[in-house]
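Only one chain is shown below, in structure tokens, and it's the form predicted on its own.
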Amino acid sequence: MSYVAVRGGAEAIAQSNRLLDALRALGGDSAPIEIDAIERQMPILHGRVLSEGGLYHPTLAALALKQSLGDPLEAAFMLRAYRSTQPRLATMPPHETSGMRLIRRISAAFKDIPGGQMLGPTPDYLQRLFRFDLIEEEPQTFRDIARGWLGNLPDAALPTSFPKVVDALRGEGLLPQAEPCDGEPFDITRAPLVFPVPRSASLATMARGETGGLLALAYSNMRGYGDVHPTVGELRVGYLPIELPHPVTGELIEAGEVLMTECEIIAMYEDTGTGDKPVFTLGYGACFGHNEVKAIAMAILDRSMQASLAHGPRNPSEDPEFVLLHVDGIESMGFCTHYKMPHYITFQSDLDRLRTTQSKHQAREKETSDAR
């Protein structure tokens, strides 16, 4: 049975839209929240929308959060819908992330790493206790915080780049050498996922996947439904310079930079039985914005799906088809919320079938009773 269009209810829908907008204005005497405030003061939420929307446009990501009343899935939906209307002007060549301008860089594998650990902005070492002083925060408080931080910066200039931890392990022969990727990466925006898919398709799908979905599947692997018990070789947060070919000369020029999170996890070595020297295995995750949980979960799932190539999937988190078709938040949200739409015809069919079945059941009971 197919769906049919239903006419009517336009005035009710228009009033519903007005009420949704009024919900923001009727909440009190507070001033409208500024787009810049969303971007600057909620960078974690803002970065999640950038990542899941698949478009690096900080202003529109903040606008989407404001328009959706803070719903990150709806905001990412808006951003991805806008992206689909824009022309494709150029293709970015592969970038080397060692050139990131870092604001945070840690390793759980070694205490001392080349260039040193850089804790950066993180709540990892805070107790989860309320700071009640933030309830009455004033603009002057912001100015005092900024003045106090900028007045205590070290005189020595920070390094512009840091070496990769995994490069040191490769130098010792403890990790496999990186294989060159000469082929075209899979474009998930233009081609459907037909399994099996290359690793580039898996990484691209997870890069704009929903944080909670990725975390749930990675967590299932970590707690026993899989074999990946990783060590974070390196976790980086910073700004990656973006280079594009000049439209006339073809020479690469820097067009800007994007904030991103990158994670490389080291998993236990596997004896393949082929006589090759055993080495650690590696999982990779990267996404727009400051989203460390997503990058780590993505790296774990990347490793688990790579492991399934040798012996086939033994659990859901190792099955590329299961993982990649269930981590897109916009698709899963759309399928979930479509149940709110009118299903009058299909439900009427269910009612008719149930009533018919009940009538037959009652008739059989009556026959049995009469026979007795």
Contents of the next structure:
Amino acid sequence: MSYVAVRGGAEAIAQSNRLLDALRALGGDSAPIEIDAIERQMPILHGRVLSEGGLYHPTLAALALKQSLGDPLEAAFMLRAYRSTQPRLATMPPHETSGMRLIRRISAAFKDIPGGQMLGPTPDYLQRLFRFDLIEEEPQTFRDIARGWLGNLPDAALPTSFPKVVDALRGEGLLPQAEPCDGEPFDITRAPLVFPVPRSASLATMARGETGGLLALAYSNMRGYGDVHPTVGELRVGYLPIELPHPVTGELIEAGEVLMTECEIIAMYEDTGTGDKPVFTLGYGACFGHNEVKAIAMAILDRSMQASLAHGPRNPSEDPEFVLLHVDGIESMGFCTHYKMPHYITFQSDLDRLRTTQSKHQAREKETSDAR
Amino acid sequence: MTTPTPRSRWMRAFAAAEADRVLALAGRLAAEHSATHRSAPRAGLALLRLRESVMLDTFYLGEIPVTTARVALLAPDGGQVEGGSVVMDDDVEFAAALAVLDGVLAHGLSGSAEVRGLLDEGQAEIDRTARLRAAMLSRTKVDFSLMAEAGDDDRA
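Having gone through the form predicted on its own, I am curious about the other one (the form predicted in complex with the partner chain); can you provide its structure?
Time for the whole complex; same chain goes first.
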């Protein structure tokens, strides 16, 4: 029996690839899923791929989901692979999220926030009961849902940008004062993380981190392996206008917009022992698409990792090295699934060592037995 | 009377107009004004730099697709004028078309009225989207005072 890789898998691999594609069409007479349908009817899953792929390309994110049979990790992997083939044309000036065109805005800190709270589209108040009528949804019924909701739109566009809750709290002296920092942020696509890393590296890594990975680590902090005790100061979902310089005039012009989610958490104040006025501490989370779990988890981890600056990490969620090296979905998926690949040589080595150890063990037992 | 859309918003408005009509009009005007590429249109990526709002640090949220184009157009006096575009897309042909429309409209070349019409159509679509988003907010705005009047406990 050989444990050495041999030729012969090419045809099997080719057939496996064909089978994977055929699975989409086998055993049914359904129409192929349209890219537009994925983008519009599965916006949460679609947004997750956008953020974890680190590339806001809605069409390719939908195509990636179609190609990967709905696997968000594989789909994000495709976006990352694609982006690695593209030249970088520009780095943008800092974009302020105060200009976001919101579709949802809530606060768990105050009920009366400037501009008010708007629930927008959210599953928060659903009872998680099945709607069996959706199993066989008629196209006309489907179109009527939108028509029924639209009704009479207001004649004039109402404001969709609002002041931030944290700005109001900062004005009252309840939050740390902050000065805009315009230093060059860390580019995680060009440089490896070598610890300690600046906060810009942490935020960028988490912004394209895997939702479940971020949630698991933030949840450990929430349950007791940490003490952030967050309050969601503001959670926003909306469209950020993207401004780039005009190629002729150099003036900043709007080139498009990206859907994003943003969360600011307010955490308990800490006695710094410096005699400074006590103020609340803060955490920040943001990502492409509509993904509130990810934004909240990221904000909690941002705050927990800041805590380690004062006294070192006291638990996994405060340790930047632990957090940032374990939240990337592409990396962790790659490491996990590589175990499926042939390890014939290393396993042969393991077998040899085990057999040698077993022989020695057998010899020792025989010696013991003979001594009796 | 509506306020003309400023040049800083032309790209988004053109992109919101019907793509086939944008390409058709730009193709005709490119021929009419002997358009040439000042530099080859380029498609690639741009890093989105975000200023987070709690400590005002900046970081990269991710990347976006970007295509830029820059064209020269023949002016009535025989000289050359320029148009340019930068769009959040990776369609080089579309970006080049927008650069032609940008140049024609910015310099008042013949065909400006048609370009203005297309721009207005795109702006109308943007306005409709803005009204839709505003409705999402206004129809889901929480009226806490009514809850209090109804005797609900809102102190959670």
